[in-house]
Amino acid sequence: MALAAINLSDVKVIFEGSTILENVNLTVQDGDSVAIIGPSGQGKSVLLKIMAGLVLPTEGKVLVRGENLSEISGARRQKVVNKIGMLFQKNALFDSLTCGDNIAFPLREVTDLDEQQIQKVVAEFLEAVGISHAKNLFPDEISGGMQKRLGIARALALNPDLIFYDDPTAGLDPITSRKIIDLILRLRAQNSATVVAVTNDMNRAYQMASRIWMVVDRQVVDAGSVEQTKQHQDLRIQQFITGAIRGPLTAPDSGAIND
């Protein structure tokens, strides 16, 4: 039986004495496209970083392809990490590098490709995200939507089969947001990749997700497919997706932190 892409078992996260997540038991299968929704400050980005191995849980296990990243090191860990791509909330681009060199950076760091091969990969990804003309421009010389496209290109440069997106359409207008998700889905299909994305935009969650999770009250609720989410009986989910005001969405002692 094939290993799950990600498996979380009895995960608990405590920051500075506050419990952020507890009793999290979830699985992401190969080929899933999971959207993580929920109120601001509940730990959605923390959950994403835990699954990516960037933050360690206080308790419990997080397995990526059957490997616990907190227990392995060296070449064994690097092999797993090289198959993970991540787009951070603020894109995390290198302002001092051109768009082309931003994509080239991970290729130079972890591959044995020569410069000619690297430039070929850079050109392919710039074309894939539709910003070939920006190769020699710096991030502050291109629009927010183009910066997001550049961040996606860099996240995919090593051809990962497991990709994490932290709010990929934050700050973008609805038309650009839809185009960004269309791009994510197209590139996902090309690599048969598994995608996990945080978003506060339900339209984008519906557009991209095969499954939807909600982070609320220190829990992660698997709301199921898009249609199952729309019909879910949990009032917190209905309140969030409809924007209805029915009193506090979460318990006052929920230990919320900024996403």
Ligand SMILES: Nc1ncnc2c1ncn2[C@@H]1O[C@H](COP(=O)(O)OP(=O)(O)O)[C@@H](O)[C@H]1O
The other form holds:
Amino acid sequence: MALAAINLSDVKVIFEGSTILENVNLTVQDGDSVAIIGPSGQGKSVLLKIMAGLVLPTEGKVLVRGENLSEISGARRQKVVNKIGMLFQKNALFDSLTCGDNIAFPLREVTDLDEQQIQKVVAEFLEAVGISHAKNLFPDEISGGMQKRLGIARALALNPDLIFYDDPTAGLDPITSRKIIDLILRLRAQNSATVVAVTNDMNRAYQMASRIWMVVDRQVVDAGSVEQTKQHQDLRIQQFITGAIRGPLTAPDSGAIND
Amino acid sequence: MMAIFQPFFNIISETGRVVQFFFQMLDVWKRKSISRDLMFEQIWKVTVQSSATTALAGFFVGAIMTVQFTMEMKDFGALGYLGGLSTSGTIREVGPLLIAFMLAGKVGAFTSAELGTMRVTEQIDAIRCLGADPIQELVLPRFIAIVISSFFLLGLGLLLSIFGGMLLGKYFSGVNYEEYLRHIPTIVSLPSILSGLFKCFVFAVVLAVICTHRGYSTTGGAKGVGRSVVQTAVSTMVAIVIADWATSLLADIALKIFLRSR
Ligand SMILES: Nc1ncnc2c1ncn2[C@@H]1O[C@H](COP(=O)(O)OP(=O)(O)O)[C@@H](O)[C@H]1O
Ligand SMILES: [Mg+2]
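I have the form predicted alone already, so could you send the form predicted together with this ligand?
Expanding to the full complex; the earlier chain stays at the top.
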């Protein structure tokens, strides 16, 4: 059997005394396209960061291509990490660098390309996400949609085969968010990477995902394929995808959604 | 009942984390190269940002000390020693302390806010994700720059304190410049200058490690950044008072050993 892209076993995360996730057992296979859904503040971003090796689990094991990210270091860790691309929820663009230099940053850090080659790659990526004109602008001088595009371009700059998108359409208008999802799907068709994306837009989730997970009550429920998710027995999943106001998520003793 | 002691436990565990962070930095420093450009950029930024305020603070510390000593010494007719005593008191004790407080509020708060913002906007995570080391790229250039610039700024402040003392000596106390300066070398010995400079260096390191650590470990969004800034200023001042006591003690012991060996 081929090595899974990602494997989490018995993962538990505790932050400052409170348990965020527990009993997480999941596998992502190469070529999968997973959508993570769930109420906000339940640990979706934390789950992505665990898989990217940015947060270490309090207990349990996280294997990326068979390597335990909290146990390896140096060149070996670098090799695994360089194959992971991530779009952060708040984009995490470097505000002191121009858009072009944001994309050049990983190229300068990791590759041996000379400056001319770097500029060529930067131009290609800016072109691919449709923001060539913004090369010399700073991130806070461009619109939210363009910032997302830049974040995506930077995440893909090292040509990763494992890509994490943290809520790529949050805060965008429907048309822009549609364009961003189209961009993600187009890029995925091009480089056939494995994708894990957080999104609460069910239409987008159905559009892009081969599998759906839901993070709720400190657990991650693997709801299966889009069809399986739509008919899932778990009432929390049903309530979430239909957006019903009454249900287990909004029950007084649940605490998953209480605004 | 235990609640009363909670803050003390927090201080101890925070101190532990700061020390751990310090060694983590040293470890990265040993293994990896720090970009000269980044470092000089930071040194330049810190120095330009704070030289005016430090100079002003230094000048007035000297001035205040002179005024204080004048009032005490006039009655004894000992104004001839004004320059020596005021300068000695300033550069050994009050000067470094007050100027370091200023820097805690300025450089410390700024750095903590800057790193804290990078943390909560996930820029620090992004750096790691893109194959770089944030301690090497962000923290160490700032840490080294703050140590160097603060040391320089403290020295600059102390020099200006002599000048401030001199000026007030003339216009407030009626002691002319030659007389003011004459007793500085007799009272201000080389060991006390060295102990003053040593103090400045220790304060600079304390200042630099606390603000970089606090900023780097910020959690909780924009609110968290605000919390980090306040905490940096408060912890730095407390730590500097403690470091002041410790270095005075050390300098005292060193001086005794030095005198006995002669
Ligand atoms: N670095 C951190 N330190 C402490 N608590 C954190 C940290 N990151 C996230 N949390 C907490 O973990 C919980 C889940 O956060 P998150 O994963 O961002 O939720 P979401 O599902 O909206 O992405 C939240 O309660 C948040 O406050
Ligand atoms: Mg999130």
